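Encoded as structure tokens, the following chain is the form predicted on its own, with no partner shown.
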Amino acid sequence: MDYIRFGRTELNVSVMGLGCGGPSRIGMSADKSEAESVNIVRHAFDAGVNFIDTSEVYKTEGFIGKALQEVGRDKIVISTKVNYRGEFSPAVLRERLEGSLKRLNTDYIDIYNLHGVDPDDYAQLRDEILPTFQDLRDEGKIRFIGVTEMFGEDTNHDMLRQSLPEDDVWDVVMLGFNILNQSARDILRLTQERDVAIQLMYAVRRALSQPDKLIESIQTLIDEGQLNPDDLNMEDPLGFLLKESDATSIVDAAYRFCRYEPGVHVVLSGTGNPEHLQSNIESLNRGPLPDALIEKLRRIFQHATAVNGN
């Protein structure tokens, strides 16, 4: 497993993070048993993954808490998130944090994130909720403060474009980025200047693992005028990735494309299948794609913002 300095947090983290949300929720979405999901987490730990991302809304914090019992707490970096929608206040934030601490079987959380912040909600959360995050950090209940975007809807990163130039308050940012939507590159330039740590989501979702979804996403980009149809063969839009590199699959190429993007620290990968997990670990520990191929992908998708890859 390769490791990297996690921005200004100075944590040493694995380049792959186990994502416990997404379509799989470490097997919960496929009706895996609790024991099977716990084993997935333990398999990741055994393979050298020391970064894990979850949220109270994923209902997977308890699996992580059980898996942590067999490893030292100081060996794993835990990132979890609080949902601010509905009734929310500084007091509710404290209650939610205590719930996460209990489920995770720990007395502190490394990175505590505001989850999926809508651009319209950002200013109020910064003014009314962020001070409590800072108090919790001072109390030792959290170590670093993070924010995550709603990339499912906010495919042009409007929340981060609004917040980052004005506020240097986030130690960690979670953003969406992949071959089909590379629009976060402007955000990554700014986070590099400030040494903000990045955990990256959506590196591979359905569009990069299911051929029919890929064609659907490509067609959306063409319809939106964000992609030149002459640049791709619609029967096999990304087949050139395998011809022009040593990539073993589109998924392998997609993970490696994201891992070596300047400014990216941790690439999240979620699964409920041990073999799939191992395959993703291997991809994220392989070398970069050829420079010429990366430049080709940048050129083809330079205007793409209308899809998120799901």
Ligand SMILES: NC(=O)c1ccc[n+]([C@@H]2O[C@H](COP(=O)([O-])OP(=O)(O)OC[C@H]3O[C@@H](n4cnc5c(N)ncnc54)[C@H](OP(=O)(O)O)[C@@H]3O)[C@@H](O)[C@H]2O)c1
Contents of the next structure:
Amino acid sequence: MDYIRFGRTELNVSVMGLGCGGPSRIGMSADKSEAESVNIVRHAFDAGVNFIDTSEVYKTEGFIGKALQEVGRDKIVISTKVNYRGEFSPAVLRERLEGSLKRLNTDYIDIYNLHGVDPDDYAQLRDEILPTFQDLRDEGKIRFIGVTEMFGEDTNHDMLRQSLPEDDVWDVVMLGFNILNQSARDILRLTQERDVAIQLMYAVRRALSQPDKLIESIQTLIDEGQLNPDDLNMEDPLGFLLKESDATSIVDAAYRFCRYEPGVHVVLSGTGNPEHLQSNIESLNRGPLPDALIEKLRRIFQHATAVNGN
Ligand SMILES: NC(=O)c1ccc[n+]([C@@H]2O[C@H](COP(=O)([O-])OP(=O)(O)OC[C@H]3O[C@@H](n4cnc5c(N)ncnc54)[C@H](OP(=O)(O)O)[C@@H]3O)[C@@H](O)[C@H]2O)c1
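Next, give the form predicted in complex with this ligand, keeping in mind that what was shown is the form predicted on its own.
Then the entire complex follows, led off by the chain already shown.
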């Protein structure tokens, strides 16, 4: 497993982070047994993954708490998130954090994030809630403060475009980026200047793992005028990735493309399938795609913002 300095946090983290939400929720969405989900977490830890992302809303914190008991709390960097929707206040934030600490079986969180912030909610959360995050950090309950965007809807990063230039208060940012939507590149330039740590989500979801979903996303980009149809063969739009590199699959190429994007630290990968977990670990530890291929992908998708890859 390769490791990397996690921006200003100075933590040393694995380049792959185990994502415990997403479509699979480490198997829970496919009704796998608790033992199977715990085994996915264990397998990741055994392979050297030392970074794990979850949230109170995923209902996976309890599994992680169990798997953590075996490895030792200080060996793993935990990122979890608080859901601010519904009734929310500094007091509710404190209660929610206590719930996460209990389920995760720990007395501190490494990275505590505001989960999926809507651009319209950002200013109010910064003014009314962020000070309590800072108090919690001073009290030692959390080590670093993070924010995650709502990339499913906010595909051109409006929340981060609004917040980051103004407020240098986030140690860690989670953003969406993949071959089909590379629009976070200018945000990554800013976070590099500020040494902000980046967790990347959406490297692979349905469009990069299921051929019919890929065609749908490509068609959307063409319909929106964000992709030139002459640049791709619609029968096998990303088939050239396998011809012009040593990539073993589109998924393999998609993870490697994200891992080597300047400014990216941890690429999150979630699955309920042990074979996918193993192959994703291998992909994220392979070398970069050839420069000419990266350039080609940058050029073809340079205007694409209308899809998130789901
Ligand atoms: N706003 C937010 O804060 C937010 C939003 C979304 C995600 N997240 C976090 O980011 C993490 C990553 O999320 P993500 O959106 O990138 O999705 P993800 O959780 O990494 O899910 C990847 C999807 O692709 C499939 N897959 C994985 N490896 C595969 C392979 N080798 N071959 C074929 N299919 C494969 C998985 O299905 P299988 O189970 O079948 O492998 C899964 O459905 C999440 O787990 C969560 O922790 C945060």
